[in-house]
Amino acid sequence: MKLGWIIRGVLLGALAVAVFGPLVNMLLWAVAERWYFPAKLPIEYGFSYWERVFRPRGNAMESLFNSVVIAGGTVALCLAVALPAGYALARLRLPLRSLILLAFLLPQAVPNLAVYINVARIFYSLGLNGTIAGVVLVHTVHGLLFAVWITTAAFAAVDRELEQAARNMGAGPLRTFFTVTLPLAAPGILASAIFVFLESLDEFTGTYFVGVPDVMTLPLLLYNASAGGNYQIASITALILLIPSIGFMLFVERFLRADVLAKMGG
């Protein structure tokens, strides 16, 4: 019995180190002024690197602004496609429905590097390389997976009898959609928007090939700092990226009930 508890404790401890170890290391680097091998902990603590990140001449705020604008544009484009597509896939008897849904998985199945190299070449000929619009289009291709699949599940989870009741009361198709179907599917649509936003916010490869050097985002800033061995700047940038993720997780926990999320898979 005691041996079982010891094994469980060891496993839980190993899991805690695997999950929280990198976060603790990142937090230490974010406040480390000097940290040299073989020291186990920072030799000197301070916030001078935070001042360097947020100073007017730094790129952090511009990169954060670009990242938020790109993520917002990606969400708008994805929802513009996902709302009609999700409703059609959930409500209409479309031929090859499964193949259509599978097609949205293809960008995740194909190696990204080869795709983005060719996309960059095409965008260069169209004048989209080095533009925010080009980066938004690349992010949208990946975001459509989350947007369409989750939106389709959200519309499929809406009880058809409620729509039929609204139609029996004299409501037309559009009024039924906007007063019954869309409000009931809204939690799932909101969830898809959050996933797309976070996916765009963390996207690196597509932004690198299409946006560099004119469009700088937080993931690119983090990569440049890490490649240059400036782990303090990289850790601070990673913390900035972490804040929206935690905020949206708390939002989902607060406003999207477990029973609503469970119905999305049906």
Given for the second form:
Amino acid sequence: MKLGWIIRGVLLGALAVAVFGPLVNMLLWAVAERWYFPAKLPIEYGFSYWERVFRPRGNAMESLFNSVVIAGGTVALCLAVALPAGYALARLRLPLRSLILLAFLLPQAVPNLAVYINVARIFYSLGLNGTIAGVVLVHTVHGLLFAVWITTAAFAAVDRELEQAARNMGAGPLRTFFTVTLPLAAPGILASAIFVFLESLDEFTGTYFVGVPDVMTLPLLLYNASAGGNYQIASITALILLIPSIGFMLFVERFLRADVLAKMGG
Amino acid sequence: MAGGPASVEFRAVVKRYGAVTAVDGVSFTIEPGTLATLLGPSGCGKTTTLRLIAGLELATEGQILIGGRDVTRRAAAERDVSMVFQSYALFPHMTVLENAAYGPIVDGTPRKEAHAMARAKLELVGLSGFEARMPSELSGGQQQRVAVARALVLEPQVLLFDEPLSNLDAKLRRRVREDIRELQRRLNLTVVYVTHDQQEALAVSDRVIVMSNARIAQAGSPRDLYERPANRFVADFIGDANVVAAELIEVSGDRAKVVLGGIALELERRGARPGPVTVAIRPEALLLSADRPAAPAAPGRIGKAAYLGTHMEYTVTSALGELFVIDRMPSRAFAAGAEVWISLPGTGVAIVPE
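Switch over from the form predicted on its own to the form predicted in complex with its partner chain, please.
Below is the entire complex, every chain and molecule, led by the chain shown above.
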């Protein structure tokens, strides 16, 4: 009995270390002015690196700006495709419906590097290499999977009878879509938008091949900083990347209905 | 929108889904200002027929007229028909008031006026004070009344109900049924009402259209259907009649002499010819007695006996076959296995033309 509790305590502790250990390490690095090898904890605390990261003309601010613009553009482009596609896949009797859904999985199924090297070559000949538009396109291919799958599930979860009731009350197809279908699918669509935003914010490989050296984003900055041994900058960048993810988890937990999640990919 | 109730007419309407025919050559006319029910077992095509009236399904063949105007090819939004869905289909993201005001707002009525119209109809269904609630905060019965208010707000020419009592508990059913009938009479509406419950249909309707296998089995007043079933299906479906074989021995005008199980009866002829005929006997038309009565009677033996408070239900084995009998005097109960005499006073028995 007692032994059981000790084992449980140890396992729980190990889990806590595995989950929170890296986070604590990151938090400490973010506020460490000096931290050398033998010391178990930072030797000196301070915020001078934060000042350096948030300096208006600094590298980091430019990367943050780029990241947000690219993520925003990716969301817009993904939704522009996913809203009509998701509605069609959820509502119309399409032949090969599951094949179409599966097709969006293809970019993930093929090794990314092989794809991106070729994308970079093609974009180079089109003059898209090193442009924000090029990076947005690469991120969109990646984000479409989630966008289309989640919006399809969100539209499928809207009861058809509600649309019929709207039509019965004299609403045309567009009116029905905007007053009934879209508001009811909105939480799922918002979730897919946030998901695409986060995926874009986090994306490294595609940005590296298509964007560098002209387009710097936060993940590239993080990579450069940690490769250069500058753990403070890397940790602060990582923290910035972490904030929207936590916000998203709270959103999903709070707003997303179970029936939308259940219809995912179906 | 034109005022006043309208007639609904089907002319040889067919609805097919691929190889499946859901409605097969259905024709009927529902007079303006009356309540008609579409009655039948599940899968008989009654809900599809209702949806054809609403325009939620389009007919494959035939013509549909509402108020004398051909609406066969018109979309749901263009028909002056409102429907109360079985699931009520209230918009969960709108308040009760917004739900009820949806029709006029879509119609282009200014918001203020639309809300006033919605309030008036909510008051009509007894839901004043609930305007700001969300549908999820209401009971099933209240949700249904919101659906009725939403359907009434445009004062449609025809109001449709799809199984309106199916999601209500047994106690509420009778009241809602009476409320719908009362509303229909007071507002002088044309109402088409779908149900699978024959008692419900008989209780509320001016006219009942019985459907079976995508076709109309019989249409008529509740009394017609109950007392003069046109075929085996209607006799059995409405009131659980016993359908037995008999012999027609003599015809005189529109009357006929029929012998069944050794008992001779004079019935309406209904076009039957001398020879073997089918007869429907209502379960409450059969009289059971322990001693041989003075009237002609056939012997039988009680199979099952069930006590239901207001009456007894028996199955009786006899020369007429296996009979289902309802006895309104539960105080005089026969036990299973008892020998009884069965007699037929004459009412509740009809020749089935087939």
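No experiment lies behind these values; they were computed from the predicted model shown. Residue numbers count along the first chain shown, from 1. Whichever C-alpha set is largest while still superposing within 1.5 Å between the two forms counts as the rigid core.
After superposing the rigid core, the Cα of A18 is displaced by less than 2 Å between these two forms.
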